[in-house]
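The chain below stands alone, shown as structure tokens; this is the form predicted on its own.
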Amino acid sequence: MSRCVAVLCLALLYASPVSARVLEITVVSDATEARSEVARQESSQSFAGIAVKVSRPVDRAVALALHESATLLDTLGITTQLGTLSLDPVTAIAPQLNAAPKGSLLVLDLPLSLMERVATEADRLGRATVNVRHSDAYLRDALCLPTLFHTIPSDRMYFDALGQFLVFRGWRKILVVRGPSDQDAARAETLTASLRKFGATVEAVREFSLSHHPDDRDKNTPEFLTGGLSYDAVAVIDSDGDYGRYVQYSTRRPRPVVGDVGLKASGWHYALERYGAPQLNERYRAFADYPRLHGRAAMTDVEFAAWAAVKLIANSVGTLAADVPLDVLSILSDPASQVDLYKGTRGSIRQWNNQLRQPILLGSADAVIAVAPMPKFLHPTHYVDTLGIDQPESTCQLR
């Protein structure tokens, strides 16, 4: 009897306090953009008249994660609860996200504009944020939130990459090509600074027209806009993507094309060939259950930062004491907090600005290039914090 006793007591002394840990995710949308998401699918009809089955990337992307880390999580007691949380942007944020359970993450898939008011009304209730869709700049620096993560790259990350390999591979001289949006405007600068910092030279920027008045025609077409100059490369700036796709094979000179077009900066590529990532795009496939998918899918950017930032706090929960509370911005902002991104190195969030480290893939459609940092690009800390705006540049100091 006293043995059985005792044996209760062992099992309810490690037991109960871990298994009354529950990693909690909820990933935040925005109500009218997913009403239009389901009207245009609605509206799109297989050949049997059956609808197409529709399913967020960014949800299929966390799910995937927890799916991945079940067994740890349930050897450690740890349940998982996913929820989902779609917001009303014309009524009052924080009502909305007392919704979504006080300790959950929250996955923001949102809009830009709208994404700033949640993070930041979120940061006020002190809740903990992931930014998994936009590379802008000014998140990291100007915003600067100490609750909001962000494990998208962002672009100084994508251009450091590029302006990387190009002087790696010796093409120094660039010539730039950029739409005429603030966005483009801004992304070339972006670009201009990065190829800067590693040595490269900004031979001209030159700017195309969506126009389609005649007078316009002639000095529109790619073989004017590249010629009349001598230059290694074209990086091509184009956010909406209608002019750059015609510049590839369309040059003055015979000249390798980059940026949004023919050799461009990722996140994460279906072709990866190493570091184990055939088997994450394979584990994919299988569990993304997508009529549109196809051998050749993989995960977008967004979806492998929404992927990267469950895996992130999963890894990491190990770390902790079985009594110690599950605290997901304490995970976050642990600088010991790890995650294996199948990429060659371990991805962690840099401190100052609370961006997620990791490698950047130089791909094509149909191969990755070239893994960067590049060799030869050091730093004295962290060889990753070659790539985007290092701590002494940055103007965002959290930590």
Contents of the next structure:
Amino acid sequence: MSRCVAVLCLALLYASPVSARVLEITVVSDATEARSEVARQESSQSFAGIAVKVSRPVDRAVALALHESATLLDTLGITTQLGTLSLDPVTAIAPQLNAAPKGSLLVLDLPLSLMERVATEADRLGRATVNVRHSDAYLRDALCLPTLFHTIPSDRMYFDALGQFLVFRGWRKILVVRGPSDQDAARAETLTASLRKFGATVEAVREFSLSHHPDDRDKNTPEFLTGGLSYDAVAVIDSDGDYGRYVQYSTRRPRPVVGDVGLKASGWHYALERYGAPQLNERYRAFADYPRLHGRAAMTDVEFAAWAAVKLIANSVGTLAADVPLDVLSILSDPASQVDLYKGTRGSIRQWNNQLRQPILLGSADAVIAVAPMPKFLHPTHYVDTLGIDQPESTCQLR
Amino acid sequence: MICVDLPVCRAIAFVVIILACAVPSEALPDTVVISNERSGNLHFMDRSGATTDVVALCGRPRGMAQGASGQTLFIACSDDHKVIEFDVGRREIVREIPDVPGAMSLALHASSGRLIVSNEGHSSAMVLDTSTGGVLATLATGLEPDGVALSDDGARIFIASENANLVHVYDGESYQPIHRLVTGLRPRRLALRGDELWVSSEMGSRVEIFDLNTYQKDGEVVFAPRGFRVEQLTPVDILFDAQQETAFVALGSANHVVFVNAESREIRKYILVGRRPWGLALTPDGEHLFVLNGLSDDVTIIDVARERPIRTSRTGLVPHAVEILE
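Can you switch from the form predicted on its own and show the form predicted together with the partner chain instead?
Time for the whole complex; same chain goes first.
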């Protein structure tokens, strides 16, 4: 009899955590941020209302990732819960974070300064957060928070991909043209470091001006801006996506334009035709509960990063024992966790700075020209770790 | 034959070679058929790899399965959402089974005439009656179903779902779900060996082996060809020889095909082929392995006994599957 009771207790012991396993995701947004929730269209617009950058909330991508994972999670006895948290940036963050379920993954769809505050606060509370929006290098380096993960590529990963591509093509002499903002200056430095890493040379770094005043013609006329020296390609840094659009087809020498215009490095692209990508793109466009999107619509890099964060967890729970509680922080921290990214090479978390390692796409407006790492750029351990700050160079050494 | 004395050995070998050259080998009319997804056609080859015919077919032909007669092939026309039966000798379509959405991979149960088709993009697999063309059952799967398999006795049906990291197991008579096997990332193709189910995990870089009595994972085969990092190993097709002693696995982005001792599960040989090999087929005599290279649009023919490539021949655009008929 006592043995029967013991067996029963054991059964209950094993059964209860299985039934209680819930994967909770909370999308955190800024209540004051003007983003087009209704139209779900481009929200960053230049003069005269012409859309130059696409910025959409990530909820569609997160919901898609949960939808894709439903059959597997159901098989494993895991239920999911998707919530949202709209933060008021002027009041204290910590009490607001407590409104989100305690074990939930916080997907931070926030402007940079607020994201940094929230991530720092969440780290203090021991809560897992994902940066899906900001590629800034310092978040992975100087900030270096143990519970903050980055599924969006870093600028260094984007530019390393571009640098490999240029060197692989034999275009080694690069003219860098950059915008006037602090962000442009910082990104131009990152680009320069990437180009040098792979043996390209920066012939000059020139700053453009949006002003049409004749005194500025050396800075505002592309022919002058790109004249007077020899180069194989022009790399444009224009974080606002404004002036840079006019550099293509206007350079003094007939050379390709890369960077923020022309050939761009990206985490995702609508025209990737291998690795199952067309199926993912179609699933995103036709996803129920959301408006049908047109044939060229695809996840932005930010949406793809949000999708990848949820998929990383869903793809990694299958190997967990059924009696182990579902802890998103330990799953994200586990070097064995991995995700099928539909880019030909699986992704996993770099243990030193919590960055998702992944291939980077090099695409024009209507085609994926190459998928980095480029051939012959080899890393001793991880195929994609020639992209981004590698462990020996990183000032962040988390694990 | 045991040969001890070296000159004698050489003499014997010489005579054997002369005999082999002098006696014309029996003409083997094997017909190699390759489906090319992007060019929408079939390539016909002889066993030496010489193209004998190219036939325009349908929208995105992919999976193929040999008909019970050995004279026809069932072919999935993915973009046309149909399955066709193609007479290889007459080079013509003899029938069409319409309304098979996203038809991808096929498996035929010869004795019952049932054809299993995965419906990519529709999260299901269909069981078709090849005598009538009717649908016997539609089985729910995870997202992006690909590889399908049927046990020899027809009692169990297996379907791999690439996105869901699952293999669904269905009862082959009642079509009721029996089990779901949790696999590594992106399970692609399935191969049965007795009570073992071998599953290629393309993004998990391994082949997983499940015991079909217990539905527990029984082991796995991991790969390490020279010059490749683990993430580049993306296995797709798995094929056993007739004796089920050797497993051949196409390693995708690692540009190799691997010979595995099926019993001990140890790697025997890596062979460099074209770019992103995935489809595999053996000649009926088991002597030659045909390896389709999806990114270099060609096929590498391997001498199985000598474990060496013999020839690489051009195919159509994006070759997907290969079948070899006697």
